[in-house]
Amino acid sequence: MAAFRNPIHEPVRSHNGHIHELFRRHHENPILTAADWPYAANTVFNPAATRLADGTTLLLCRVEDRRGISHLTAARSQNGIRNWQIDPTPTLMPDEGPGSDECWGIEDPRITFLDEFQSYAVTYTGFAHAGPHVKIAMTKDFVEFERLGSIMPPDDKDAALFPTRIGGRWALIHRPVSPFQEAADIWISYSPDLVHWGNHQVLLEARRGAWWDAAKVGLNPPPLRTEEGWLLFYHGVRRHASGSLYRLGIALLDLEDPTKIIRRGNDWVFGPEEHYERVGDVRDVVFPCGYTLSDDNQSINMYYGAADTSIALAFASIPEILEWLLTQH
């Protein structure tokens, strides 16, 4: 069955005639909590997502369970928005033998399909004792996984893989912390053969002072690719007085050097608003891990964890988010 289509409406613009609104949340939102799991779970949020050959949106879900400990675990739909097929048991759990760099469970998911292999591959978060630190996955069918181990090491974590070779090597955005940073960054990293990891570099720093990504930026879903560019969606965090706030960005990176930014958006462009998106077990959060496209690759499916508690979707055109960044200096 086809993939759903989008119920775009008009956008809404500011006075001065620019686009205000880009994201639209879907009426049902949310579409999927832990009272829709098969088995017992105290949240499911941040899912990765793709669609299948035969159309279906699969979602791959981070999981916690009532230890704490997160897992993920994939959800199927033939519309992308309800009546989904969960997995009876998790899909793909952390390594919680003596010793392991997952003994505190694997987390916030993202998935990038590489045509080269004709696997999806999964980069995720493991958490253990030296804290977290980025890791990959390979899989053909989201039943059987090919851990290739830890790319990254620790503190690190929001990676996602561009989905070809750039310049003949692979190239992963991911977020590194340090405790000597004032704010962390998001960085890019090259390899050959998407174990040995090499050319590091600083892509898009936090803004300073009172800028809504004033402490800490980090990748959201993988990058998409336009023909302007590739679109980045970071979260930006401002910490106040009460904790810290969620919200998205936008910027476009060159297709041939993504180092290079063409554009890079002032205004956060989705926060959170809604009852379920403000409050849960992390408040004030808006997280997405993935993305679907429409059926003319002109819309955006994006599924986001709200408030670290539930799963829900927004959608945007993509005409209309290049035609925002153009306004911006």
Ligand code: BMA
Given for the second form:
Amino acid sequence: MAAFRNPIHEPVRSHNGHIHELFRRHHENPILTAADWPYAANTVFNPAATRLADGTTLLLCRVEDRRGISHLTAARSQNGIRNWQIDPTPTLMPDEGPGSDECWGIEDPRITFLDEFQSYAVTYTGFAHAGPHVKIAMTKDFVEFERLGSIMPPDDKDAALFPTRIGGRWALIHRPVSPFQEAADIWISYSPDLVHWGNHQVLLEARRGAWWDAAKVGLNPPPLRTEEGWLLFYHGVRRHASGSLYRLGIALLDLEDPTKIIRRGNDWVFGPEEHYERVGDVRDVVFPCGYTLSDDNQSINMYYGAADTSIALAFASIPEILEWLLTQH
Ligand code: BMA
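Next, report the structure of the form predicted in complex with beta-D-mannopyranose (BMA); the form predicted alone has already been given.
Okay, now the whole complex, with that chain kicking things off.
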């Protein structure tokens, strides 16, 4: 595996002098914008991330064109910060044919490497007349994709797989929306084969009322296995007079039974502060869809969409995150 210098040692910025910030932004943020793209694009944001076997960082970026339709394009870099090699044409295009269930685009991918298949599973949102819904495709190289189709009907999004079976079954976290309630909660479902899903249940509820995660919660990057449990990074949305605020929160799920929540942080841990996070096509949004880990697995490099316009990078120490969570009451 190629040497990978942990970018956490580069200068980083942390704002709030009164609160110990778990995440530190890279000083070159945003690290990717539409101006870097080899072809015309409106915005690039909400990337999935993984490290390939040779150590290369791969981002599968959501690219919105000037019609408003999104597709996915891969960007590769040796250090995960700069010198990105961006595919010269879209890597995965929506099927825009008549009757297609993704005629308005494909959005917000998450990548999970499945040991069992030695393949990457990409879960993403297909968008069409019936609403957003969860789709899955398998790939070994981010060149050829095998599309397994739609696995959750509309309105459903923000889905990612766990990397291994749990109790013999695949598990998927996702976020359906019900017309019967104003808030939207995170759900978990199970499958024997990645295609047929059942045993649906609520996993984590939006907290309603004045909370930062009152209105909607949804998974961000795929769950991360740690010794203490599965780390769940999720966005909380609070609606207010001038729009919605997207911030990041953390919970810890039991390794054997992820429906058991060991801890849920009360405070949000990352939110829009910098200009590129506050101002853009959709203001006040930080939206990570992926991370990579440092060589020693002790820190997380989180890639996130900023204001639905650009791609940025922030770092956190996994032991610090766990310590923070486990001392929450
Ligand atoms: C969510 C998702 C994200 C987007 C966010 C803010 O519902 O659709 O793609 O970043 O809204 O617009």
